[in-house]
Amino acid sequence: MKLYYAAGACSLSPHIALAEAGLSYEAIAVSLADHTLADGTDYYTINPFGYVPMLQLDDGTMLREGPAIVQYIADQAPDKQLAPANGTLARYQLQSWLNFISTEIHKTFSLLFRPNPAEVQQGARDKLRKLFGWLDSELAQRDYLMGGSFTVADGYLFVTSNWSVPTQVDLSGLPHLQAWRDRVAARPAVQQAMQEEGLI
């Protein structure tokens, strides 16, 4: 498989999932500044939308959208328990977490990566602070989003929560969230993916 990624972007989530799953993959960096690969290939010829992640399967099939990609990866290594089995209530709970992270956390952060008016950016920061405050209370009761074990939802939330530093979203005073972030950051597969992207 080939994962098209940009360092530190949301594509780090499937990168972590691939490392956690122990699958064979090639990570291919995309410059989002000019939408090219290192060899000069126009990335729009691979993904017409120009964004990451994009996962190319061994048969050439292309899979877009992070929440779909991480579930596909998890299903290729069911013994790793990165996602509950399809058809179970727990799987729908995982999908609920992935949708929440995508539509509430990820999309709100996107307002801070664009040249929006100051009041729009402050509104986004205020919303994110409330969302992370709620997550802090949820994580007071368990080690990971789904309970006692890491899932692909944790990888996605970890990546988006990392964006709090460059966007100046205040996560101070959220001890359960910070403890969870420390647990995720310490995982060998997370370290591996971040090293491969040059983030640490």
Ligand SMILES: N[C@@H](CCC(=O)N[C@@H](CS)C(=O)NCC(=O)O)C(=O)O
Contents of the next structure:
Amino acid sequence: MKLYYAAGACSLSPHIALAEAGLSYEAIAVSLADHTLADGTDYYTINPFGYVPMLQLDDGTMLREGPAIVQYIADQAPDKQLAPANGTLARYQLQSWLNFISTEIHKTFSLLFRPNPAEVQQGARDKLRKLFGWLDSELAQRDYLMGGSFTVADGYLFVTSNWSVPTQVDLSGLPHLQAWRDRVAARPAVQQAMQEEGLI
Ligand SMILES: N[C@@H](CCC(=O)N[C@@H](CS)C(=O)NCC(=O)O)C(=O)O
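Rather than the form predicted on its own that you just supplied, could I have the structure of the form predicted in complex with the ligand?
Full complex below, order starting with the chain above.
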């Protein structure tokens, strides 16, 4: 499989999932500044929307959209239990988390990566602080979002919470969230993916 990624972007979530799954993959860097690959290929010829992540399967099939990609990866390595089995209520709960992270957290951070008016940016920061405050109370009750073990939802939330640093979203005074972040960051697969993206 080939994963098209940009360092530290939401594509780090499927990158972590691939490393956690122990699958073989090639990570291909995309410059989001000009939407090209290192060899000069126009990335729009690979993904017409120009965004990462994009997963190319070994038969050439292209799979787009982070929440779908991470579930596909999890299902290739069921023994790793990165997602509950399809058809179970727990699987819908995982999808609920992935959708929440995508539409409420990821896309609110997106407002802070663009030159939006100050009041829009402040509104985004306030909303994110509130959401992370709620997540802190959720994570007081368990080690990972879905319970006692890591799933692809943790990988995705971890990546988006990393963005609090460059966007100056205040995550101070949220000890359970911080403990969870430390727990996820310490995982060897997370370290591997971050190293491969040159982040550590
Ligand atoms: N709907 C897509 C959105 C992915 C997305 O927002 N990617 C960002 C990086 S986190 C990106 O590539 N932005 C650059 C661009 O759109 O040109 C998904 O969930 O996979």
